[in-house]
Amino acid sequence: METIIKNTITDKLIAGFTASKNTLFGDGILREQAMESFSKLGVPGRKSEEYKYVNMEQALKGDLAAASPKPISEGQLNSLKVIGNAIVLVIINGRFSAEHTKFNNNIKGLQVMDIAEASGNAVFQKHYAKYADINSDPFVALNTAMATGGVFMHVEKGTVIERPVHIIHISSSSESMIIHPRNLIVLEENAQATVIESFVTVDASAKVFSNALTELFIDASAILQHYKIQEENENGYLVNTTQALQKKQSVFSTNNFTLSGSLVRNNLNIVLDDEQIETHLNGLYLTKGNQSVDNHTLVDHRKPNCNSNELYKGIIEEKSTATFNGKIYVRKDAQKTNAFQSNKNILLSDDGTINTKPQLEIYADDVKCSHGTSTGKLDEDKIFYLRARGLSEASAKKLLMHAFASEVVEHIKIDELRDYVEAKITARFA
């Protein structure tokens, strides 16, 4: 009898994980269980609802490595530093760096490590792996089954973390290789923090795919202020998922900012379980060349009288594709839900493409919903304006398209994250 060898990615995506499960912390069964999850959903490919926009087999093909450490100076990470005074967790091709990561526990009522070490943790145990599904996405499931390390942060009842904490992914490899960095950031009832994401690339010479989840518990009266900044460079895939939970009062804003890499999927899913919760989604996406930018969100409003606003921007010039795919869902008991959604774009060039779905999905009678999305050019009235005022129709361009990211910009809080970000737009269209 002919033997049929499959070699599907999918069947090495299980290969990898079988050669290498007995070397991976936690919890042995939850890994099997989301690999037999992954094994069932597949890579999802183009006819595939919800990311049939972005060529997920052809970011995944080629024999991609398991993640090896790499030594960076302590030049190149003082380089990607953003925040002067914030702590800094540093992650290394999906694991956590001590190294690098200067932070000794010392702050009152906030602790954090590795995830790799957290297993023995009371409150790890309650909530790691809780709010990510791994039936509902190959990448969620995918990421379970071969996390490798990442950050543990519990900020404890009560807490105020003044200082901000700074969550830095490098990713740097001279072969291709896929990393699984995975953060669970769990803040008790009246704890009050601000953590931001940052994704790099230094020195990588070939294709590094990353597949990073990041779980978010957010208790009653809670407020947590979330950034993200993506900034890999040409050879960078990046799936990334974040998925948190609100409880009754409680206030998330979740700012999220694409500048470079050559494939970016961002799945963002809020879960509002209580009453009196605000929720804020700002993203702003610049594409050029052959990139791709995916992102989706889920708004959950599963309890009475909650509040969520998001506003996502793209400029899209030459070749490049971005999509935006936002869902507002609203259950039977979740009466009085103020949410509002909103897309705009500016296309750059007659070659680009945008994918924008906005969509609202309502089973309350008493509600206030809209969403809404915009798609065009530069503004020539407006450019002809500025020209009459003196200025070159390149600085005019450039001017407009400030103004239009700055009402993503101006929701970060921090004047140095502020700044830094705004300097990348403007180097960006300078």
The other form holds:
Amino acid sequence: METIIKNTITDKLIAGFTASKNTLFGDGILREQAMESFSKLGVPGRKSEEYKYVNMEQALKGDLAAASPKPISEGQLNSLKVIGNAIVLVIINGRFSAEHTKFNNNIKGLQVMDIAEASGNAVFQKHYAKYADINSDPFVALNTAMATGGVFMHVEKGTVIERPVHIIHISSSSESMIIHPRNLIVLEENAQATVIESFVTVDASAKVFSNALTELFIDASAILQHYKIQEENENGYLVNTTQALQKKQSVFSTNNFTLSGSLVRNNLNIVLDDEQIETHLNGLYLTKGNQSVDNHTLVDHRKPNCNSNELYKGIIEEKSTATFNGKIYVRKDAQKTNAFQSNKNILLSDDGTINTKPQLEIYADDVKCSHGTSTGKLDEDKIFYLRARGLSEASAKKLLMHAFASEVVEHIKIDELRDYVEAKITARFA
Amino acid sequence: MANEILEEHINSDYKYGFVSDFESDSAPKGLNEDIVRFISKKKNEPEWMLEYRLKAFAYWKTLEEPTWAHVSYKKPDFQDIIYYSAPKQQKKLNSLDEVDPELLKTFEKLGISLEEQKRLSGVESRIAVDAVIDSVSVKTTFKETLSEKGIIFCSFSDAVQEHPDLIRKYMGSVVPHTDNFYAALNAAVFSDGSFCYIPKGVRCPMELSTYFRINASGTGQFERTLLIADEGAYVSYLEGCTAPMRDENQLHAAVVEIIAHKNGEVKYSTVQNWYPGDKEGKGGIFNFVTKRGICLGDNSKISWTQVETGSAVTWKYPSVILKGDNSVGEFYSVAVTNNYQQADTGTKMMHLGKNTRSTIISKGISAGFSNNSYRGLVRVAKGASNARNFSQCDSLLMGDKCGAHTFPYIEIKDKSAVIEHEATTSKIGEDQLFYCKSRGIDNEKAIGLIVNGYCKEVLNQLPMEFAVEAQKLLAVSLEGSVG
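Having looked at the form predicted on its own, could you now put up the form predicted together with its partner chain?
The complete assembly is shown below, putting the previous chain first.
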């Protein structure tokens, strides 16, 4: 029975590709190869080790139309802007919106365009689809085959972009649909940039399944600060793959905040492909209702003398499910690696579930690697301490949860963004 | 003492690698329904036992070999294995004098002298031994002494004949024949093993022990152990294993089931020293074992301690189902892999009852070209309030060709659970080595010292006799692994 459902879903997606492939941008051969790989991999079922805690078949069931453009008002867009001086790039239903993107490429060394129109660009050709492997994951394959648009951003050698770049992914539809936004961000040597990706739903009254993929290339000595704010509504289903490749002495920090959405699956893969690289991964997930949030991270240490540091925290309420699956992979050559990973969870309800699987796979001997995970309730002693000082039980708990989340929030370096997330958390526990 | 260890270093490749020369009674190679019937007939089993075997065999045929473990090996050809091999015996034995002298010599070489045990029977500290060679139990010592207390300790086949009610009640209740590929295979073709029942309120006065030995060539060993501690009973059980050095890979697929009733306690210790293959990774035992215990009653406790130094490939997860309220599960493990050995081992703690506690301490050491993985599951079911787990998995790497991996799974469905897991991977510190060497301790001995210190938490859990053996074994297994 399970295989029948699975096959129908896979077939449905393949049919969707056949119907629309002539309208899609770029390399047709690559798309065909990706689709072939997808048809081999299929939609992962519950028996799939990588997707065992998240029901993808359920999420992809039913009719899912291809994305259609939908206009949104300037007022709606303004409410989504968080940072005053940011360069705002808008993607609606998987397509780059030239209408709403006011940026006119007037900053030296920075180039931004619709990925669907970048085919002729040499930098695009050099990096597109080179890092996210179509044979490794069905959603990467599906996105590579079906991508309709997104942002291509190129920061030239030595350029420091002071203004943060804010990419807003908007899903908006009155009928069920599936969308495939695709971004490529390239930082050349010594370049510096800050990129915020946010995922929101506007006027969505039906299911929107978003299969978003972002490829990041961070060349030698470049510094990239990356943030993801995921706050889709109860109709939002999001599979968000982030594939990063780092070169010598580069610094990459990524901070992932999952605040809402019916189902969120994050695949974050970082390859440390040279020496003296620094990588920071932080994540916070606050789940409630029937939400399901699944964070998969892979840090692949390929060369010696690199550091990585990972911290993921979650608060689970009501009937929601949270999954953390983090892997640190240290290859034979990657001597003198320091890799740390920590996952902490608070479970507030008896109907909630936490699945956590922190993994170490290590093939080099001169390394320092550790991981730790803990799951529990709020500390009774701490609650007592606060109550003894006159706080009510409710406000004591609120304070403690806020403090728990703050450890991740304080990694945000942009004040406006930090205030925004803080306010969301405060509202959540109010 | 130091000299002895040194000497052992020099002489010790795998000292249990001899083959004993006694006639054995074997089934033809291959596996089909007739072989299952042959084994059953050979053991003179009742009809229900044969039915159980055939049911398991039919189910096994529908299964495929699991591939999820982090190991790679050439799949055994299940039609190229002898499923039954027994040292030939003419008649039932009453005293040790009637045992084949060649057999006794084998046990002496293994360091478990049955005769000596007999002679020392008056002495306080002693161990009752059930020796299993090529899947058949050859002799159980101290049977009479134990039976005075009402303790049943005998071979599995004897138990089928003499205590069918207990076997029918408990066999397959913890590891059903549908559990996994190798458990199904074992249920179909198991040839013998040990059975132990401790009655209500009895504290077993001595350590019980099974010694497993694969001897004949081309055979697989499939034994079953069933341990039952009734209300308030206590037993400490030891298991040891060795095999001759052969170029071929031999399969060992055992099943161990433990049942602890209310206030019962079982402590199960293993020193696993199957032949690990030679330095090029040729030969060695495939050790695919299903071990599981259930804390059925309130306040019961099951504790697994294992020292894994042998086998070419190990695939083993001693687990505890914590069903009774306030029950306790423990898992202490040291796994050492050298040369081309591969180990994928760990535990499962299933918290079902209220106020259940579990502790997992796992120490992995990999050297040479080996791969050593910890894979464990801690599951807290809905309603299992106040569950507590602490896990610690440390890995030590010696050399840059080996791998150490940690795959913990944690699944929690109850808000009052408190679960902690931590893992580290590192190598022996240069400063630690320097400290020892500056005090005149040579390299090899310093490593032995550091490794033993690293494993101390686990070794402390072993009964005295085993702890000494385990310490030496650790030193021997890692010999020459750091240059």
